[in-house]
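Next up: a single chain in structure tokens, the form predicted on its own.
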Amino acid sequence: MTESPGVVDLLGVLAYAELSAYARMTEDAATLAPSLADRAALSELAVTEYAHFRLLRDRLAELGADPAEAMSPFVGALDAWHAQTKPADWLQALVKTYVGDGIALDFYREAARHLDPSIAKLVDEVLVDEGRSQFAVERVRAGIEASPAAAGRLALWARRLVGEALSQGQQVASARPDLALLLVSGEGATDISRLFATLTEAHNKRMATLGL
């Protein structure tokens, strides 16, 4: 294997990232999803999602490391985010679609930013956006629209779910150095803080989107 082991733990943390989304999104379309159309289109991302995982699952064999290891250190932390950010209804469900996963893939791109072209380019076309976030953000302002009194308490939400994504980043960029190493470009924690000043905007920017 000729590639850094940073490049193998972006692979594998953004493999389980989208194995994660294809499992949560299929159960989220059969017990959130208030209508069949609503259920089919949710189906059809998840199917997007696991496209994606089977693209970084052979990449990481074309260069020879176990694709299931390459995922393993990541499960914990991905697991824990997803246990504590479960949705309650199906508008929670599509902001943390939109704003919690958007928040972790700013940080898997930011990641890909340092790498050789044709990894950068793998990463670019996984992280490519298929709809979710038209989907999501149309189905959302129409809930408010409909109800504004949930404008608040989905507001809370979304900060509850960046304030998470933000933890379980930290803690995985801690665990995994390589990883880390491909964040910074040399000013160490200073271009960490700004990294997620960036991830911050971004999410801000979302939350406008979404008419939070």
Second form
Number of protein chains: 2
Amino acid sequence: MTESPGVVDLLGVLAYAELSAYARMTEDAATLAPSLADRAALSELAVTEYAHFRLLRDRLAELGADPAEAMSPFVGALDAWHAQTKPADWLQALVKTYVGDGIALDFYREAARHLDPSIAKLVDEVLVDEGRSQFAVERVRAGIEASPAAAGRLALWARRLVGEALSQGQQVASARPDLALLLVSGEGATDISRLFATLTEAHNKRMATLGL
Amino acid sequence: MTESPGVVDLLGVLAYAELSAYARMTEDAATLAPSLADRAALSELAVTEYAHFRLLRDRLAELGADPAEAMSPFVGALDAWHAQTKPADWLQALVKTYVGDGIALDFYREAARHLDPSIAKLVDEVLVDEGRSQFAVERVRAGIEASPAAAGRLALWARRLVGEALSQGQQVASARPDLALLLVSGEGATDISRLFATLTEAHNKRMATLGL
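Could you give the coordinates for the form predicted together with a further copy of the same chain, as opposed to the form predicted on its own above?
Okay, now the whole complex, with that chain kicking things off.
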């Protein structure tokens, strides 16, 4: 099997992203949800992230990689991202789920474009949006309707999520050149411009969907 | 369908026990596990608890009960139990998973004995021990072998878990007489003696299995 050199890195960062997102969403659900029904709804999304982690870990093992070793270079950056973007309330938690994960997912999807089709298919499978948008979007829009002053505060929060994601992403890219190369392979600078245009467009679309 | 009056209470307390155990085990895994592999192993158990929560919530809905309403009388006691038994390290977390959940499960199983067989079957299904013992028992025994002084400390910890469980259990029983009646229906005082004998025996067996 000829794998791109960054493939273990990509599956490793994605696996730890899912494992840590599962833990953080579980905590946000337990500590911030305004009702037991909301707590269950966010927990449901968290458990889906865990199921994705399981798929990625098993695939790493199939490739002959040690899953823990493949994840470990990314623990610092992802933990730092979560520590710096700890939601203060329920609406911030939902915006983080929708906007924050959205940006990360766009990155992983771009990286997967250049991979062996079976890996690209797995990455697409774990990145599919199972109703995450519907749940978070409805609750956030209702929250803004109930308290219009929340919109400005949440827009700032979303900007902070993006800033922190880019900053951690840059550090990961400079530490893991094989992974960074997956994002630009083939077309160099042109591809980087296209990448940023794609990410910005997707982010603006999500903000508009939230009413922010 | 003729249901015992305590059945919604029983499914409600069990549902919230699973939902809160899932959140606490997820947190313990993320903060206390000594390796990513151990973190994944405890997370796997946590996600299983969530799957049980889902079954119980759906069954409550089928019975025409509002799941959140059925759970809410038990949130205080179960949250208090978790707050008073927050593990300080990885071995305490594993002992809590094995011993603490074990006691709770014995209680629920006893209560289910007197129920409609289809409910009793569901309760048995969600209480089945899917390898929980194997994982926790192996790690705790290895921990004691590596550091024999840990045994005394963990035995004290297990005693505290039982004490807190009994204290919260008594409060729940006096606040929810229909639920308490499930435990003694038919035979009154004789049944209570038998219940305590059963619980004590099961607990001692678990302690011996752990080497405590």
